[in-house]
Every structure is written in C-alpha cells, then in structure tokens.
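One chain follows as structure tokens, the form predicted on its own.
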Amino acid sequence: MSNASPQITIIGAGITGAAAAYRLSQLGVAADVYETGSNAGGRMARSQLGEAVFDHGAQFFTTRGNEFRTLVEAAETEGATRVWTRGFGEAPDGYERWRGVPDMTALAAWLLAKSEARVYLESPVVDLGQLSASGIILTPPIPVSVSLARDSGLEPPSGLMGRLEAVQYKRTIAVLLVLKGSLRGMPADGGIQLSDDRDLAFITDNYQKGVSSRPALTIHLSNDASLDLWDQTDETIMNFAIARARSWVEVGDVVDQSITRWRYAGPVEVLPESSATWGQEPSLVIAGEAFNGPKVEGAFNSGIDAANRVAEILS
C-alpha cells in the first residue's frame, strides 16, 4: 500500500468503487474507500443465515468488452471468479455467466485488494465537507448520491441536478430461505431464470451453486410484483413467494428465512454519459450502473471512467 496520503475519496465499495479504486492505483494514484455496508461488492452482495450463505443481490455477470472480459479472466486465475453457467433453461445460449467465488461480493474485494486503497467498512460518510479530498466520487444509487452532495453543500448544477433527479430504479424483493432438505426439481447448476413470470425473476439453490454448505434459497421476486407488495409485510411475502417458488421448484421445510428489500435494484433507463463531473476543491464524479450501461459490466466501466476523470482534473 503507498503511503501517499489519499487525495480522492471514493464513497461506496460496489463494482464501481472497487474499478474506481483499482484504476486509479494503476494511475498511481492513491483513495480512501468508505462503505456503509459490512462487505464491498454493493448489490453484488451476500448473506448469512446460520450456516447458509446466500448470494441474495446480482446473482450473475456478463462479460461483452474486451477489457472486463481480461479482468476478470485474471480474477479467475486467482480463484475470485468462474464461469457459473453457459445459459438457463432447456436450450442454453450458450454464453458465459460468471459468478464470485465463494461468493458475489468477490470481485469487488478482488479489484480493492489489487488498489492502493485504503478501505473502510462500517463507515458511512453523512458529510463530504468533512473528507480532506481533493476529488470525490460517488457511486451509490443516485438518489442516494445526489442527498449527500446536497445535504453536504455540494450540489450539482441545476442542469445535471435535473438529470439526475430524472433517473429512475426498478425494485426488487430478495426472499432467503434456509431448508431442511435438499432442494428438488432444480436444474443441475442450482439457477432458474423466469424472464417470462409475472410474478418471479429469478430462483437460485445457493448450495447447487456453490456458495452455501447447506441448501438456501434465493429467490427475486419480479420488479412488478416487488412493487405491488413492497409496503407488505415480511410474512406476505415470505408466503407469497414460496407458493409461487413451488410452481417451479419442490421447496420441501424451510428452516430459518429472511427478506431484504433493494429499493434502487437497477435503473429503468440509463443516461448516456459514463460518469458527470461538476464543481472544484473537491471535484466531485457521480458514477454507477445508471451511466452508459447497466448491470455490473456497465458499473465497471462507469467506475473506470470516473477515475480517469478525477485524476484529469487533479493532474
């Protein structure tokens, strides 16, 4: 680690904090990474109940460009990532769907053990007017990002703000179950992906896929049924969704359960731009999947460019 005291600053250890990160350090540059949670990797993230280990966020990736693709074939060679399967359902397509390894979140924790940074878990940061930085960027969910600034008097011109205020996410609901059995009627590699399903997006056997000692049960709920049931209570839920799992899937006695609610699970559109920049002294980057491509390719990318941008300004 350099002993370079940071001059940037980078608020969230998602994908995009981590790339943020990992760029900067190939750019010489050193960062402070603070995360609220108590892992890095963002919504590529996992959970624990008992002796059950879930990946209860991004439940896969792809690789489309050349220079993901190269990174995170390098993470593979270091045992952080493999290919978890080569499409879902009776005729797959084929291509490739990386998984972490043990879980989602290794590949943010990959890229920040590659940086210089300096990471802080457990740390949120309610006011960027207390960080000596000279450049700041932001990568949680804009909604999120844009309070901080402004609660910080750090507020994005008009013109952006506008913009920013724009973007709206889908939600999802994240069911967790811990079974007593093994699970049946799963496909071989533990995953079920229902693009066509009113009401379920995706099912996923923790233990087939091999993140968990012991059966434990994604499952996402749909955007549209999220939002039907979203100020429902966790026992609706639960209920609903295991009666619905069990339409494609032998559920069997569920053990222990959990529910989390991503409320900014992915954005309805995305702006064009990879990152936006505004003000000096600090310079701050807003960045993440809502820039120039979602899911986690494109919040890789979004990380890449915020910094190279913040490392311009401060050059």
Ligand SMILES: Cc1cc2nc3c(=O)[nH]c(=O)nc-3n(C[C@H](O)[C@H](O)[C@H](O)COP(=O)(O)OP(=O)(O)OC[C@H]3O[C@@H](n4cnc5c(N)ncnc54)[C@H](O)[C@@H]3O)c2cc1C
Contents of the next structure:
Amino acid sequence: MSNASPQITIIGAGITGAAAAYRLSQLGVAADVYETGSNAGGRMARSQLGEAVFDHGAQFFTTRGNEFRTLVEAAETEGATRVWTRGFGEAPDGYERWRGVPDMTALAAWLLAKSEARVYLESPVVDLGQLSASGIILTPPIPVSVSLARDSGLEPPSGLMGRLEAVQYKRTIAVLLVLKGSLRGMPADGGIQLSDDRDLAFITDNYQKGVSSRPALTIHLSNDASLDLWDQTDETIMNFAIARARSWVEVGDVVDQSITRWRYAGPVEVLPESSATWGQEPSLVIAGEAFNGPKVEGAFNSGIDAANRVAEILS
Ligand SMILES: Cc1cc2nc3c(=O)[nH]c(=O)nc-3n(C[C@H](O)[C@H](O)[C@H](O)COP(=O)(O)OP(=O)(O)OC[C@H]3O[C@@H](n4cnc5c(N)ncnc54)[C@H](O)[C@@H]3O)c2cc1C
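I would like to compare: after the form predicted on its own, may I see the structure of the form predicted together with this ligand?
The next block holds the full complex; its first chain is the one shown before.
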C-alpha cells in the first residue's frame, strides 16, 4: 500500500478512469477519483424503475487484448463479470461477449475497489485549477473534457486542441420499458443485436440477461434513427421504439418507461494515439474510448496508457 499523499486526480469513474486508478495503484502512485454520478461505470450504466433494473448504456464487452482479458477473468473469479453469450442470433460466432455482474457498472467498480484510489462520488469537478494535483487525467467524452480544461484556463495547445475538437460522436437513444408479463420471442440469452436494421441497434431483456428480477426491456435506437428523432418528444420516440421492437419480439403491456438520450455514444473516428498530454504543474492527460480503439476495451487500454504516461512524467 502506498502511503504517499495523492498527486494524481482522475476525472471520471467510468472504465477509463477506473483502469487509470488501477494502474496507478500498481505503480505505487496514489490517486483521487472524482465522479459526477452516484456510482462508478459511466456509460457502462445501470438504471432502475421500481424493481426493474436495466443495463442502459453498453450492453456487453469483448476482450481482445491479453491485459484486459486477464483482468476480466480475475474479476470473473470474484463474481464481478461473466460471459453473457458467445454470439447473438441464430448462428453464434463463438466469440465471447462479457457482461458485468450484477450489471454493467460492476467492472469499473471492481477495478476501483482493487485500486488504492480514493473515490469521491457525486463530486463533479468544475475547475481543474482548484485541484492540488501535479497530474490530472481527464476521462469524460472529449468535448466534455475539452470544455472543462478550457473553462479552467488549462486548454491544450492549438494543434492538439484542433484535433480534439474534430472528434465527433454518434448518438444513441435508449428506451427502457418495464413489462407487465414476461416477454415472448427473445433468444435464450436475452439479447438481439441488429447490425442491419435501419431503426434499432439492440434489444435486451434484462430479466433473461439476469440483471433484473422482472421483465425489463432496453431498446437502443440505431445511430441514424437517434439523430433523426433526437429533438422529438419522448412520446413520439417511445411509440416509434415500441412499434419497431414489435417487429422482433412480442412486447406486451408496458407498465413503466423512460428514455435516455446518450449524446456521446461512441466516436465516429478514433485518434491514433492511446492518450494525449500537455502542460506542466499540473500535467494533463486526456484519455477515453476516442483514443486508439473505441468501446469498453479501447477505453480500458486508454486509461492504462494515461496512467503510465502521467506516472512517467511525474517520476
Ligand atoms: C448507449 C450506449 C451503448 C454502448 N454499447 C456498447 C457495447 O455494447 N459495447 C462496448 O464495448 N461499448 C459500448 N458503448 C461504449 C462504452 O460504453 C464506452 O466506450 C465506455 O463506457 C466509455 O468509458 P469512459 O470511461 O471512457 O467514459 P464514460 O463512461 O463516459 O466515463 C466518464 C465519467 O466521467 C464522469 N464525469 C464527466 N464530467 C465530470 C466532471 N466534471 N467531474 C467528475 N466526473 C465527471 C461521468 O459521469 C462518467 O462517469 C456504448 C455506449 C453507449 C452510450
């Protein structure tokens, strides 16, 4: 255990921030993590309507790299992850799709618990200049991190700023439905991935997935449909999603519902480097899934890289 006072502050307790905290602990560097939300996980998100529980951001993750796979398997032995399925649809490809247990927030929470970082939930950072850190790792989506740095008078140099400002994000609207009775027509694993559907991207029955004790449907609109419907009323979006979902499953009576508009569902294109740094006292590192590989595993790898870089800069 490190007895040094914290020198590094991590903004965000999603998978990028959790990975960074974990690696800093391995390196013997103390860190503080500040998170706006009331739990870790970020866009690996959980939601609840009454007794119904939903994975309402990322639905699963893959493990291509050795380091990520090893950690996910270690988390599995402690009950925080498990393989959800080996492929969606009638001809599964056999490749493992993992999930958090009890829900998708679990992996980030597990990494933070394994780290020695101090985690401050419900603690949004509004001014980086107020932090007494010699290194700061920014992990929110790039536009959010860039605004925070700019508002704090710590913006990146113009060349990097231009590249960061050019990163665009796809949108996803998530529709959450609590159903009166059990759902008919779902595959046994409870997931339908719709790669070729114009309107929908994913349907999950969180009951069959094992997340919820009662039927709870997550419907992700496609990026195109999400963009088209972004400014429509919740009622319009809800009716659209239910009608389209009924092409795939028998959605019965809906007893409760909610909509989340994910403005930053994923980058359109990723930057080639794994993270980027600028400044001195504090040194800043910006990381996340927009660097060198999107999605959960890309975010994890970026968080590890960010921790390595900031530790090296400050050593
Ligand atoms: C709808 C949806 C579906 C997805 N599906 C998949 C999928 O199936 N598989 C997959 O691999 N990936 C999927 N993704 C992408 C995946 O969720 C992300 O790539 C990954 O979770 C990003 O993690 P992150 O830590 O970089 O960012 P985030 O998870 O966004 O974490 C950043 C954290 O920073 C916090 N924060 C922001 N501002 C501040 C501040 N000022 N102070 C303190 N904290 C702050 C936020 O609250 C957040 O918790 C999906 C994303 C969405 C939105």
